[in-house]
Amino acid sequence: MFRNSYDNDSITYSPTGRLFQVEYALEAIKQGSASVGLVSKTHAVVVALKASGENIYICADLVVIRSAEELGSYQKKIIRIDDHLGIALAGLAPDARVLSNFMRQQAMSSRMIYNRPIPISRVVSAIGDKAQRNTQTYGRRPYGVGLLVAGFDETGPHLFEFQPSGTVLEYFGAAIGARSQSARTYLERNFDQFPEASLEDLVLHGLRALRDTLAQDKELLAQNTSIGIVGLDTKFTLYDNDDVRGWLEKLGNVGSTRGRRPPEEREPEATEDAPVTDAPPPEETDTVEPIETDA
């Protein structure tokens, strides 16, 4: 059987158990521009590259195609949902309102209960429950859109990562969207360095890990960044257009450093008037003359 014959419903396992609809979701949010989380001791950060592109327009067999830059359609990348909790998405955007909206209904739904910010461990686990049914019922499908979830409740800072199939991790840093191996190359560097760092370094290290997703000819610009904070005595706030310039003037280098390191972490060059080091001067090996023998 062709791979196409187990693809019709999201319930429908193939002969190797893969459900291939979980997969093309998967596959949906590499193609969003990337989003990157961090948490420390006290704050959680989400760093974002808003979506842009080309839009086409087709018109008496005359194409026009005008930038996002030129129409202002940058997309939305960070959601509030509470003062205490918000989300970085990659992938479809009206999938990402459709579970935005349902984790507000159930931190509304805490705070005129139990008349308390709802525990974040909680509202993931509620989005993931419901993501998960959708692989369960005939006639559904995933949703194709991943969450980066910060947010801080009594046990101090949160960063979850949510996955279309239902899953969700917590990290110290995480990484989704197009070309995020990059960045999460970076946090995997650089994460023991998150725990005891300040506001301004946790958000510049997300920076620095958001700017190795660039394309090569792109930079980040206030336009296309959006960072989301929340932590200790700082309720969920979002950082949009000019509000971003000031951290990226502290960043500096604005450019994709994919393939190079960047400036700030290079190793000194060697001059000379450098100090000679102490080096210990290479082992001498016995080298074995080979033998001739008559043929």
Contents of the next structure:
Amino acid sequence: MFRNSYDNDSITYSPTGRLFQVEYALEAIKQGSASVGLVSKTHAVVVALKASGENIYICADLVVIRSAEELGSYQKKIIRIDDHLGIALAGLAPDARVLSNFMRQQAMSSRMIYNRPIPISRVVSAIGDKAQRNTQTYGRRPYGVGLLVAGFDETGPHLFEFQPSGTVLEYFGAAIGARSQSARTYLERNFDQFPEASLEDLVLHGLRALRDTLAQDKELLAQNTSIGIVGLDTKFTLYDNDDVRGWLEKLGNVGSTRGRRPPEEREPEATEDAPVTDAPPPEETDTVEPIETDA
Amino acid sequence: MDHMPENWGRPRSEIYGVYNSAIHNAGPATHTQQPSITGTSVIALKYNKGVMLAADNLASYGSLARFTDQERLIKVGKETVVGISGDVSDMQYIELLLERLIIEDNYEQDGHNLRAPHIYEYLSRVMYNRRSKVDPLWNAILVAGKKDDGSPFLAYVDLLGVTYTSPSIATGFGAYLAVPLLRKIASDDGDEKNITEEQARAAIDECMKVLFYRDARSLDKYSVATVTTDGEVTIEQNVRCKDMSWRFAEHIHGYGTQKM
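Alright, leaving the form predicted on its own aside, put up the form predicted in complex with its partner chain.
Starting with the chain above, the whole complex follows.
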């Protein structure tokens, strides 16, 4: 899969109709730590696991890794766009910064010209179109970040997933980043409860889904967990550090269940904690899905 | 102190020689426009179920009553009416802008549509930006519809970018003649709750009659638009002033001192 002659630039198709550069961009997202989003009838919530120095940089020395986690700061994963709108990211954070600044401009423009908060579907269409341009222009690379856009507009709360291909899809619950399949499994099992859930229950569902993405022996901590909440009477509010302690206490069990669950429930460990090195990665079990085309 | 701005910054003749008065007489550069074909007043008031507007069908060319079929009330989107007075070609340009705005807004079919407050904000930005380029759209505009909370919405914006909102508004001559009459029933916020559609229509018809009597650039044929808070827009055309009395004209000879 990684030795192709059709992957030199974004504008070349493979004989099977794939754009490899775009698919490689999707791989970049899987290297970032997880973000989870979910929606009820009244609120939209995003929760994210913040990576520390150990996961951000290439590091082969395990001794050094342990202290980097304690010394370093944690990557900001949730960004407020406007009073009614925020995003959670996974992947190349600088690309997320560029996209979030663009979204802020769009949101400001809507308030200035039309005196209305920008509808969520419109702002995600705008970044979707922006991302698509980079998949069809020579010399440009696709954005290397996936976003979960949580917002509230006239038609209620919304959660959209944005991908570097330009695909934008609305979800009841979504998860992106490393080991996100575990979170998705939790969401699939529980999403019936989301529409009528109270805000507290919704956040706890999100945290449980996020907990399932933890690597072995890791925990959800105040320093590495971020929560973003928006609703009808709730402006987009970001909870970090001390502000998430209350939620984590309500959650109770904050530790990873990896390695302790019965084998049939455990997801394959292939992608966990693999540092980015020059050696070819272990056999991938997440199949790389081809980009959706009109069949 | 010299209070004449023309003399400020002027070099002293004793030191620099006699001042070249061509500089003094030059004056600032002026780009003031003038409108050519114009429409007169647009009047409007809020009532208990929405907003009612009226504008006559005359497009004047100075003192010539050139076109008597000009519609100046425009339906925009599903639930908004815009009434425009002033230069007619600028009015047609604004109509074009609004049409394009609605077309683009409808691309997505996503359940989000521009309503009166949004169209008003957009027009205010356009008008103020044109004024700031010293190239105004020579119009005064009324935007009517409903607010996000469901209550009636009525607001004004003009060629200077001036904006205000009130239960009753009129442009042009209507500001002097119609507003006092409209304010007899709709003067403060909240008055509209007590005004029925019939009362509103009676006030509108009375104002259009007074304007035809006194505004020398008006017509007795006009259109009345109603925008309800249920989202219904109706524009009634070819309404005529009724029960007028022109008997005072029998006694008038000439223009001033003529006796016969």
